[in-house]
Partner chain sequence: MAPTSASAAGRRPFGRGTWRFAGLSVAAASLLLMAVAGLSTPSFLTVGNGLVIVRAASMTGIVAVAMSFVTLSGNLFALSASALGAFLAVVFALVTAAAGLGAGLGAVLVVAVAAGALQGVAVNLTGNPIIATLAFGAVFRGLASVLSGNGVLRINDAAATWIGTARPLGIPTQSWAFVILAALAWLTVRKTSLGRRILLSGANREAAVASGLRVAAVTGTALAILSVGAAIVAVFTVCQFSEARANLFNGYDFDYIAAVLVGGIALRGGQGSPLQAALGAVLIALLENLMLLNGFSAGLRMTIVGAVVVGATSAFHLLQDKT
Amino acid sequence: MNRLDPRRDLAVRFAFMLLVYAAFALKLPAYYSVAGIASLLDGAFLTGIIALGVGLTMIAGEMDLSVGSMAALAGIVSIKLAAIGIIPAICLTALLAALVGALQGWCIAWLRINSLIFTVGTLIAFRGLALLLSGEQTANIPLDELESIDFLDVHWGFLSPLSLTLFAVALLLGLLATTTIWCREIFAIGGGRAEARAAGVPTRRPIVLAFALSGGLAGLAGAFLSLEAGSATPLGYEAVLLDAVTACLIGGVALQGGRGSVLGILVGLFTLRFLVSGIASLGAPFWAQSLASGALLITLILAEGGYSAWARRRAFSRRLSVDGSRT
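That sequence in the form predicted alone, only its own chain, can you share it?
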């Protein structure tokens, strides 16, 4: 459906997100309270930040599977850098992660390695490096520095540093994606690598950029959450990749690349977040949350596939009618 009319597709997905929110808000008064909205926004931070980065690699026709391990590694690094200051530690960790992500992109682009295979390797390697740096133990901020992280837990109404960072990153990426040539190249190569190359679009630079942003955002998420909690585990964030990819697909990002938007990823993120949080708040077991997420994703994929098939059939019928009238 989004191949024919991206704006209408996004509007339908946005309406569906509101429908999911309204369905649970009718049963759960906390869903529309200030504290409840703040909890929903804070809970969307990790998946949202990582989904924005993974979504860019998907739009480029690639996939970064290493983001969970990158976030865990960044958490360990940020705890060790906490002595230089919380904000500098977050920024420096995200920058280092972006450089590592750019190196991944360079290897994939210049050596023409399948990104799925390459990032499976780095997924394992980053996890091993996190275990090595942490001594296979949870890393903690020294007790005398705990006061320095208190500002990460403050709230202004339903907003917090977590939710503000999520919206700021989404706004920045949205502007970059719509106003800069480098980010538009990510969409161009995802829509057709050979056609983009024939049109003079460089194919290596957007891949390096997409993986740099994906790595940097995974590093930002891991560092931010670890410093906010005051500790980091080397085995953390193992399931975040699946949630991030699910949010992207619900938001209309195509696995084959070339289609998707930052706003769509946010819509997919909050649709998933409203559903999972609502089911959990109703006291359902964890398997019910996983089952509902999978059912939602499958339903949307089937609906999209069914609409595309109907649109193709309709276009074919119109062509037959036109040809028949000419003869």
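What you see is a predicted model; the values in this text were computed from it and never measured. Positions refer to the first chain, counted from 1. Rigid core: the largest C-alpha set superposing within 1.5 Å between the two forms. First, how it differs from the form predicted in complex with its partner chain.
Panel note: of Tyr307, Ile301, Asn114, Leu282, the residue at the hinge between moving rigid parts between these two forms is Leu282; all others are over 12 positions away. Comparing the two forms between these two forms, the rotation angle of the smaller rigid part against the larger comes to 16°.
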Second form
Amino acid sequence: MNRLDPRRDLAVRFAFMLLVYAAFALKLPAYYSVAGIASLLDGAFLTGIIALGVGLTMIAGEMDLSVGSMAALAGIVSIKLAAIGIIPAICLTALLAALVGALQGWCIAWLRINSLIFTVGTLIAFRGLALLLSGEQTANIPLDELESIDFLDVHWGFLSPLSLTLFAVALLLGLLATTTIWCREIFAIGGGRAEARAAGVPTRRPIVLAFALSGGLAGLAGAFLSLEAGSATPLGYEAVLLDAVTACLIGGVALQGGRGSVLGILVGLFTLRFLVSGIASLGAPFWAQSLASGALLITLILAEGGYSAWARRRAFSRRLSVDGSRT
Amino acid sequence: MAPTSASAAGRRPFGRGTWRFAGLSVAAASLLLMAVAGLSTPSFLTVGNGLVIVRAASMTGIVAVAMSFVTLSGNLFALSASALGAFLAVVFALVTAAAGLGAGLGAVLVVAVAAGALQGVAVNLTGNPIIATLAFGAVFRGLASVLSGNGVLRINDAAATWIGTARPLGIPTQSWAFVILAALAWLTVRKTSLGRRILLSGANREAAVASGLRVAAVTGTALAILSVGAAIVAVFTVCQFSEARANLFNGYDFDYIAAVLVGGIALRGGQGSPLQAALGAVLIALLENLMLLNGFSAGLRMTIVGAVVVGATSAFHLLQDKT
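Please give the corresponding structure for the form predicted in complex with its partner chain, as opposed to the form predicted alone shown earlier.
What follows is the entire complex, opening with the chain shown before.
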């Protein structure tokens, strides 16, 4: 579709992000204070971690709709596991979530079912499990353990455990995605499933890997945030899918699969973050946030869809005129 | 959407028999469930409880039947139906309070068709109905909050109260509407040119385009039908409680989708009937009611419904593969 050089494409998106930042920084002093930047970075954690996972499944030409429920389920599980220590609880929960995600990916690949349909079912089931495990109540960690989570709240300048984890995960995923063959397979099957298979790329492994990563990252985000807050609600994280997909699309992940990058997703994430927090800080009510991300997403998909339709039509008419001059 | 594994596999076409079988298996599952329920839970087979089930199935069922047009036309689902319902409920309450019931009904219908057509444009441009309608859902929910000022809107209208609470021949109006609409939907799909166009667009998009069908218009029409379904439920709900709020129907999208999935309509489109979605809604209402009577917690109920959806979807999918 979009035949722009990927580097130039990313540069354009990066410039757009800076533009959004500058537009709000003019009005909001919080956008260039250390505390303000720290809160922008922390606020990007949830959407960012989940967008990286969902982005991978989108690049594979599939989509994991169950991430919000998975994060809620992981939050409840991590609170239950808090007794074994905070860091081990986060790691174990993320690992469990990755296993469930891998199982989900395996089912999708084995059944050759449309992942949108399968994950709608698991979206309901995971949410139910979260309600079941929590007894439909907010799960809290015991009061005497509250100091044990204080270390998650410290800030070093504008960095915090939240933002450091986000950057570490992004760096790791970026390295994996560009250097390992398993991750390259994800790109290959997203670009053209039949062509990839004909070229000898296994189709099952990359799907399992993409869904394991999206499940695991959703689990990590849910566990980390729940333990940081000391409590988890089984009904949380419902709106995160919308934001994650929006971030991916702003960052240049193609809805059709095959195209996208970790760096792009980060750029998309912060573009969205700057915009949404900016609108919130300017005094818009809470529901304006979802209105803004929804409107942004509609604009994006219409622009992308419109552009590719226009490009198709232009290529077609050019071919017609070439044919016409020949005869 | 991407070249999903399904299309890449180059599946063989399958006959109408499979879908008759799918419909029959859902009906059989409902009967089996009723038999088990009747034997194990004495309060299940009472007239009062029957009406409760029918009413519960009706509200989900009306939207599910309307949603089946979207699925049949090859566009999977819309994730915006619940938010659109809330938006339309707010519109209905506002206009009814200001200008009377007739104006309210007219306004809802116009806004619903416009919203459906608008979503149709987005779905056609992106080729991904899930994402397009997810975005529209957020906007509809936001608009509902804006219009209602995030408060409760009340209406006071005798005719509206009748629509919401009357029971002609002992059966709630909602259930009459459900049965009539399901029959109308079935007639539309089976007997009208629109129905044939929807089925052909879903069964084979390339063939539909090649035979001069305007697939984009068909998609838009299907989404407009879904919007009208959401509008009907919105009107019934506002009339029943004489009020509208922006957070109405929150989270109901998955009930609608679950009904379509459990009904076993071919998810790539083109095969199946709105009656299957109606049956799916009844089956889920039966299941929910049975679990409720046995004191299952909300979490357990949701887990079981989710598991049934995953199981039914996978089973129907395998069935398609093997025939």
